[in-house]
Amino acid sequence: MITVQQAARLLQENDRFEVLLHAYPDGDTIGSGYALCRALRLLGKQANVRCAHPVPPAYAYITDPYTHQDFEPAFFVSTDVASLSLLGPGGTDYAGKIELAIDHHGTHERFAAHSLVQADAASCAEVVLAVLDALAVPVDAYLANCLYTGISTDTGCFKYTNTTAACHLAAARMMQAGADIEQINQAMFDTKSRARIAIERAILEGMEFFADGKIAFITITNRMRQETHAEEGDLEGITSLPRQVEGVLIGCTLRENEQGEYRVSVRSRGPISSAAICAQFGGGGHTGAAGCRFTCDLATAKQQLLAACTAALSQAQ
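Structure for this chain only, please, in the form predicted alone.
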């Protein structure tokens, strides 16, 4: 592991950057990655952002001002990527090529030559902010929008258990720097498309409860997405639904991908560790939020996941 100052030195000494986001991008990887790209350009360097999947339209206030530069990348840096597999299709092509990984996941796998990981940070955006400070890059309104997005979305608008005094202070600083929090909060937390409403209804109708209502599962299949015309951006924040139900301590979202596999997001309360549950299936994340993947059929995935959740619940009681 390296320090913020060492990471800043690496960025200062190199050029022609490609900033890598994780697949199915969320607000933190988007905000962190685009902020880092903008900062590098402000330093007179060439930099682009790459993601295996399109950035949802809700983040247009971040992506619209961005323009792609034409150059051959020489330095690869990832933001909010806990493992190489999370880069998505083509991610393995970067094995041995990534020079710097900036992250905040305690389960981070060391796939880069240098890793800057602050597991106590609520968001990767906070780690990127520390790097920008070390680079002496002033935070303008665009950077403030990016970083506030990362902080606010990864804390569920400051409601999740990972919320800290430090992230509140960082968010306040972004507000002072010109972040348009009204636009961001409306886009991230107060607006739902009709497709989102339709798929949310289907998801809620199929919600399953176990362990006297302490465990809840929701499933999102490709057929459900097709029938409701839900796009990737329509599923933002959907993983919080199971845990919003009264009495639920562990909420799991099983989501089918294009290959017929199931990506799982686990959200938990109290001493129950989502990361420990997901680690049993090769995944990881934070205590209150983590993820993993199943390549088996849905019934088997549910059976194995429920067994792990039940064991975690029993140990916590």
Second form
Number of protein chains: 2
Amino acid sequence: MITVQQAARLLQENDRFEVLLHAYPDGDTIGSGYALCRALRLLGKQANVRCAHPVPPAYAYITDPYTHQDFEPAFFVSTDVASLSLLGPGGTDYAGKIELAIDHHGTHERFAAHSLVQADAASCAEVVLAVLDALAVPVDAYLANCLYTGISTDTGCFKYTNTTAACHLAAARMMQAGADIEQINQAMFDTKSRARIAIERAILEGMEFFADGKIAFITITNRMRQETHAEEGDLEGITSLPRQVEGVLIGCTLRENEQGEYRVSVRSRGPISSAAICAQFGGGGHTGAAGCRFTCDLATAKQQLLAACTAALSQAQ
Amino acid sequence: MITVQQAARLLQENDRFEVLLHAYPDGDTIGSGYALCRALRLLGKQANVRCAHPVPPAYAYITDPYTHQDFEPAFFVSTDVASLSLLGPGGTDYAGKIELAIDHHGTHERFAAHSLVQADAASCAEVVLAVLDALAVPVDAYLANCLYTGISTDTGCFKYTNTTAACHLAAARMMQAGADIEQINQAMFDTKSRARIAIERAILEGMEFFADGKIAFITITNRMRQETHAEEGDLEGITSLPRQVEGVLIGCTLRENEQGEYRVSVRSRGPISSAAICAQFGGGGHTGAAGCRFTCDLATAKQQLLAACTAALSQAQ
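Switch from the form predicted alone, shown above, to the form predicted in complex with a further copy of the same chain and output its structure.
The complete assembly is shown below, putting the previous chain first.
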């Protein structure tokens, strides 16, 4: 593990950078990676960003001003990547080739020659900001947009429990540096696809309550996805829906996969352990959030899951 | 208009305070009022909070530690109240009796002997924080919870366009002072009533799209409200729903009132003026958000509204 200053020195002493994002890129890997790329270019170096998947169009304000440079990369640096496999298809080809990993995941796997990992940071963007400061790169409006995007998306716009005072301080600084939070927040947090609206409607229609409204189930079948044309991205955050309902202590999402099995996400409040519920079916996770899988038919899966939830509920009362 | 220091002096020189909240109290008037009350008590003074309506149970973390004191009020101070009528039933009885109004509304009506109004503040809580600082009252965890509640609810958890760098700086300070943002954010932003879930489902079922998906209408009838048992509070923020849909430039909410008339809220993106659309029907507002009223039947109202929206759309293109 190296310090922010050591990471800055590594970047200063090298050139021809390829900044690697994780697959299915989210706001934090995108914001962190493009910010680092721009900072390196501002230092007179050559730098590109590389991702196994295309960056979603909602991030056009980050990708539009970016131009690809033509050079042979000599230094690979990853942002917000916890393991090689998360680079996506071909990710393991990078084994032994990555010089520096900048990350904030407690589960970071140390695949790089040098790792700068701050597990207490809510976002990788905050770690990148510290590196930019060590490099004495002034934060311009583009960098501010990138880093605000990383911080705000990884904290659910400062709503999730990982939000720290440092997140708010960094956000204030990014706003003072010219971050266009109106545009960013609208694109990230105030836009739902037509498919999302349609599948949300179908999900709400099928929402089931048990145990006096303390347990709620939602089910997402392949047929619902086909009928509403909902893609993976349209289902983001959907597993928090049943537990959001007032009075619900255990919220379960049953989601059919391509094999016709049901992946289950359990979310619970207070002392009720989602992990303990899921462990009964070979799954696991944390107290408030866990997962498991059922290979039986939906009705049987629901019955077994409900029995486990009801038992957990009565134990907690 | 007086300064923060002058307001602090007024509070220091007086005693037996009644802190007035606005009717149908929201997070900002509640957080601001209870924070001010506690600060005055910390200064050894007598102080109570008064509101025309009960504080919703979601704010129990603010109201539970509060105890009513028995005394005859001698100094009335309002928080987050833009006009006397907003005090609710009996509000005009306070005419000429309110010594100090602390507020952040640009439309503040100066009903008090002294007004401390900071129209550039996103929340009244930020103005109260400045007063507490001038009074040299240290921010404890209770005050931090109150003020974080005011700032976060008035900015939609730092998502709305009124959010400033000052909001983030104040939020960071409240977190450092012990604000329990996990509990507050869960209660304020991560809980939906059963009635809200039910009426949202009904609203989504009836959502209509026009002009290639650029115009969306939702309708809320009295019958829908009766069938879902939705109260006023269950409909909070619902008018932003149609415009949240990807591709929608004009989102309209038609809502039946007790007289069977339809109140319309229009929300638009970019250069399209909601105010200009509503002005055609005797209404008004801002570019991005405006309102009007139809006394005709629903089908006719929709037809007229759609014609105005379509015209506004083609003008903007």
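Rigid core: the largest C-alpha set superposing within 1.5 Å between the two forms. From a predicted model like this one, the values you see are computed outputs, not experimental measurements. Positions refer to the first chain, counted from 1. Only residues modelled in both forms are compared.
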| query | finding |
| --- | --- |
| Rigid-core frame, C-alpha of T29, shift of 2 angstroms or more between the two forms | no |
| Is_shifted A289 between the two forms (CA, 2 Å cut-off, rigid core) | yes |
| Smaller-part rotation in degrees, where the chain is treated as two rigid parts between the two forms | 24 |
| Shift in Å of the A202 Cα between the two forms [rigid core superposition] | 5.0 |
